[in-house]
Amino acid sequence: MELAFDVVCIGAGVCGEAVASELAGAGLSLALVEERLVGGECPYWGGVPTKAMLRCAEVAAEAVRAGELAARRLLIELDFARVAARTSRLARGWDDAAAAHALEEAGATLVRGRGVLAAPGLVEVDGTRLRARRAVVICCGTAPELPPVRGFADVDPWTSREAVMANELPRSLTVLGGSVVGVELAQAFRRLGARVTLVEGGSGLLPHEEPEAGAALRWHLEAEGMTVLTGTQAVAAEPVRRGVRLSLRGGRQVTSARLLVATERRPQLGGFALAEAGVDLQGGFVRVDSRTLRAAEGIYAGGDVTGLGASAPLARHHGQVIGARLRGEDRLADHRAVPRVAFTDPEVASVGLTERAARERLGALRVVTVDAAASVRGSVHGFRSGLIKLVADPGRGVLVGATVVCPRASELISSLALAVRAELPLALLAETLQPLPTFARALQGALARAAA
């Protein structure tokens, strides 16, 4: 059977939903193909459930901290079943009925199953052929991918999906991978009562961010009783009576009740006729023009599958740009100031270029680094070991990158993202008054040094 639509979108996650919203009422027929849940990774396995777990863990940790700041006697009994129930509720019980209904109300046709690009302008879904008269949009996202470690098939490791759907707390957990997903889940499970060992193959945590940020976060994780191992690779895994034994390069072994693998995510593009359609890959991701998001004649791609970034706001931006272009507008994507956040405690938020990337691109820089904890708000909050790092272009007098490690850094980064995108003068930023005592006030002092 073959059905014809103006646009066929492979993936009904955040990007696909944004395409549907942009095309609603535009007179273009749209089919969205989804093999899992409408809404994608963020509401069911990513941003929403992990932050729900982190919030529960944060409240528990703050209750313990009351012993330092305000309480003489304290009794806390953690109930992981309540955490799991709240996580499930906020993840919609892993039920996409409401999201699917919203798509159909917007005029889109939802097709359940795994869609593959079979030929230019043709998508196949379990024997059904969907012909795209105007364009195919590839926005099927990414999925957790296990690294090629001997024995993984025998130990039934968790990925982030199984971790957020867990109903019982493992007594101990080894987390392999120190990027955002790994550090977030590691801290959540540690604070909820599990013994946690975090293993990262790179030299530090959050390897794509400033090294100072990873170092500051490591201090906090270790202060909470977590074992953090960096610069070491997993070479084998095997089941043992107490759970899983992970062997590391150099001979060290770590045994825990559960193993959580949070290393890489990759697009699942097996069976796609990419070469025949003129689509190229770069590092396993769909190569697109970063401004138009065009992958080939009649083909667009957006969201995680492009390798341009992995966040729901960016995926939505891509969907909006693609939808607008399909309507005939000359809208362009902008990647200059995409915020990046690890919702740990303290949070790690960044935007723009790291110091290393900026030196490679610009050469001369002005870099300012201060401890966010060395502020009035840091003292009031009882906070230690933070970071504010600003990377500026002295020739133009503008900010090109920023990293903040402190409580609620995710809220501070918004103003810095605006500064980077709009190229606001450093002098203006430094003269903008901030309330006292806040971490934003410490940021104002750092901006004044960058503008000097």
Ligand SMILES: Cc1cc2nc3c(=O)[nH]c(=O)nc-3n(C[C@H](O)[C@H](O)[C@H](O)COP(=O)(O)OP(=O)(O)OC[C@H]3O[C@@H](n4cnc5c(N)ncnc54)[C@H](O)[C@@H]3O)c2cc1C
Second form
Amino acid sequence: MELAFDVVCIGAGVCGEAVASELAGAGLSLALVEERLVGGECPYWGGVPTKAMLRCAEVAAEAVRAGELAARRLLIELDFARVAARTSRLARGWDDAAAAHALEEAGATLVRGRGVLAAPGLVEVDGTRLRARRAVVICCGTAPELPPVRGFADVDPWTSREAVMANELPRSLTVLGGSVVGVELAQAFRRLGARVTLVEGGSGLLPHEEPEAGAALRWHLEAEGMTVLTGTQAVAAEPVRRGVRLSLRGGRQVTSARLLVATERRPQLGGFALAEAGVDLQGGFVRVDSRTLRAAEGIYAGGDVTGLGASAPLARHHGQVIGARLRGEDRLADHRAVPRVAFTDPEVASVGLTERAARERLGALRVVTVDAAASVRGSVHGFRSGLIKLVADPGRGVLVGATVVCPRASELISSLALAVRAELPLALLAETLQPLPTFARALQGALARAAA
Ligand SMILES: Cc1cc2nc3c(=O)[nH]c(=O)nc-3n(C[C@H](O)[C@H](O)[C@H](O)COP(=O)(O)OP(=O)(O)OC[C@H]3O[C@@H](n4cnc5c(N)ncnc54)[C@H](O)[C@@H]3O)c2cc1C
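Any chance you could show the form predicted together with this ligand after that form predicted on its own?
Below, the chain from earlier opens the complete complex, with every other chain and molecule after it.
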């Protein structure tokens, strides 16, 4: 069977849904192909359920802190079943009926199954051919990939997907990978009662961020009783009576009830006729023009599949830009100030360039590093080991990057994202009054030093 549409989207995740919203009522017919759940990773296995678990874990940890700040005796009995039930509820019970209905209400046609780009302008889904008169949009995101470690297949490791769907708390958990997904899930499970070992191959946690940020977070994770091993790689895994034994380079072994692998995520583009369609890959991701998101003649790509970032707001922005361009508008994507956040406690939030990236691109820099905890808000809160790191271009008197480690740093980063994007003068930022005591006030002090 062959059906024809103006636009065919492979993937109905965050980016695909945004394309559909942009095209609703625009007079273009749209087919969205989805092999799992409409809505993609974010609502079912990504941001929503992980943050739901982290919120439960945070409440439990704060309750325990009453023993330090306000109580003589505590009785807290953690109940993972309640956490699992709440996580499931917030993840829509892994049911996409409402999301699918909303898509069809918006005028799109939903095609269930795995879509492949069979030829330029042609997508095949289980034998059905979808012809795209105007464009194909590749927005199929990424999926967790297990690194080629001997024995992984025998130990039934979790990825983030199984972790957020868990109904029982493992007594102990080894988390492989100290990037955002790894640190978030490691902290959630630790605070909810598991003994956790976090293993990262790079020299520090959050290897794509400022090294000071990973170090500050590590202090907190270790203070909560987590074992953190960095600079070491897994070489083998084997089932043992009590779970999984992971062997690390250098001879160390870690045994736990469960292994959670949170290392690579990659686009799954097997069977796509990319070369024939003129689409290039870069490190396994679809290469696009970062402004127009065009991958080849008649082909756009947006969201995680492009490797330009991995966040829901960015995927949505890409979908909006692609949709607007398909409607004939000359809208361009903007990557100058994409916030990045690890929603641990404390949160690690950043925007723009790290010091290292800025040194490669710019000449002279002004770098200011202070401890967010060394502030009135830090003392009042009882907070330790934070960070505010600002990277400024002294020639232009503007901020080019910022990293904050403190409670709710994700809220603070929005003003810094605006500052980076709008190239607001450092002097103006430093003179803008902030309430006291807040971490924003501590930030103002750092901005004043960067402006001086
Ligand atoms: C554990 C975790 C936590 C996260 N937390 C956050 C967070 O707190 N904040 C944040 O902003 N971002 C977070 N993210 C990232 C966020 O989920 C992604 O950036 C976002 O979902 C990307 O949207 P997308 O549309 O590019 O891809 P996706 O949301 O992955 O959607 C792609 C869709 O395409 C479908 N698909 C794939 N291949 C095919 C095919 N061949 N045919 C048909 N359908 C296909 C998939 O099933 C999927 O539904 C998190 C991610 C993970 C894994």
